[in-house]
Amino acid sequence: MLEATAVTRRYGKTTVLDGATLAVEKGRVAAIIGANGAGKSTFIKSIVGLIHFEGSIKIDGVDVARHGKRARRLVGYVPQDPAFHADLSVKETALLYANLKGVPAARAREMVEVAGLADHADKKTGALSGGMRQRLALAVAQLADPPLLILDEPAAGLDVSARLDLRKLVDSQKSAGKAIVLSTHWLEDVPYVADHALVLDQGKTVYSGPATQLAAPGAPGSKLYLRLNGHSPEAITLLRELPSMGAVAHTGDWVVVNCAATQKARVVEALVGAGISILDFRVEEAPVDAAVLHLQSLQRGAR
């Protein structure tokens, strides 16, 4: 459904996409990752034709470069920061953008269900949260239902319930047989929805293959900050039992925990089956840039 082929782009002399490379077909997700300036948001823009570039990219064999517009019909796009007519409801922004793409009424009505806004339908969308909007603006892009969706850091600014909700709507498209590529900065999402990882750095790509890998024994993981109800020595002990257990330390009132991302689960579960109450709790997740340096050497390995 996507091909995208050694697509550059360069401003001046500065180069901030080096050669980015990445297919995707109906039915699965691709997450682009990495750091702020990394060449993230340049190489969706590329996809979605919004600014020119170098190499080649095709959209079920259209030539974006060529036929940009027919291309563009092939897409849904929802921006990092979707902007709504904040006095319209819903419902209106949902009639509003089906008579823009030719789309009968009953699609956006159904559409605006499907996204779980149904309840919802008569709000003002500036009264909307950050979850509900990145729903809107999917459903937007679902209108004319099509093949390809293209969500740039749709987790950005989403509390941890809102992200397992966008969790839920990729997977249910992916099951639709969507082909789907996210950008994100997010490394704990990308194992649960997506296939295939391409991270860049600086433009350049340094990993590109299996989603798993960033959950991979050796991958940078969580730290989580527990507050327990006056157990911390028995806490400390039950949680360094636990198989694949990085570190567990005793800070002040906290419990710090190193573990994989996939294992937060396992070490609430441990605690609450032994009776201990987390009072509070924070988490920590890797920086891109720790990610990327094990992806880098990941890569050295592979040669």
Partner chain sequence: MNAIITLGSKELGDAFRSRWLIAFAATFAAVALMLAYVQDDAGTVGEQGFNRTTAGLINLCLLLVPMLALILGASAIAGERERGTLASLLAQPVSATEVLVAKYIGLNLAVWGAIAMGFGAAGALVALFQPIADIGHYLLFVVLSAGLASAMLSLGMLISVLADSRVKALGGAVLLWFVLVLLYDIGAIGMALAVSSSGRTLALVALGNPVESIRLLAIMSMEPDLEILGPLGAYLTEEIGTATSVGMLIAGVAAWTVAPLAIAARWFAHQDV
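Other form of same protein, the form predicted together with its partner chain, not the form predicted alone:
Below you will find a single chain and nothing else.
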């Protein structure tokens, strides 16, 4: 569905995207990962045809650089910070984009309802919250039921519940046979939602391969801070015995556990199973930089 080959973007002497390559089949999800300024949005905007690039991008065989309008018929795009005409209402906005996509007005009304915005249909988009704007953007992106969905940092600014909804949406679209490209710096989501990961660092590709590598043993994981009800020594002993667990230490009132992002729930399960109650907890996700370093070492090892 999407074939991007050696996509490069230069601004003067600065190369912000250097030969990025990505192929996504129908029913597959690719995640573009990187810190701020890594080139994620540049790559995504290139795919949509919003910026000019070197290299080749084809959507279902349609060349984006030469036939951008035709290619965009196949794409639903949700930008990082969706912007709508503030003086139009939600339903007028959906109708405007439906007209541009050549979709009947009934479909616009349907998508407003599906997005859970029916009660806000007459509200001006300028009065919508960030989360509502995001939902409207998703509704607009799906108006023409496009075979390729492109989501630029869709999880940014969303609360946990909205992120779970997003995961469900990605799963359902994937099951419906859509190809999905999303950019994120939320590493912990990637192994759950994506099949393929493309990791960018300062415009260069540092990893391109299965997304499961991001949750593999040795991958930088989460740091879990737990405040336990006076059972820290037993908890530390218990947790150190769990397989695939990183360092477990005691800092002040807190027990600090290093583990893979996918193992966090096992920590909680083990403690509750042993009758140790958890008074409080915090989670610190691995920074993207750490993942980049880890994946670079994996790539070097593979050569």
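Residue numbers count along the first chain shown, from 1. Predicted, not measured: the structure shown is a model, and the values here were computed from it.
When one rigid part turns against another between the two forms, the hinge among 144, 176, 248, 230 maps to 144.
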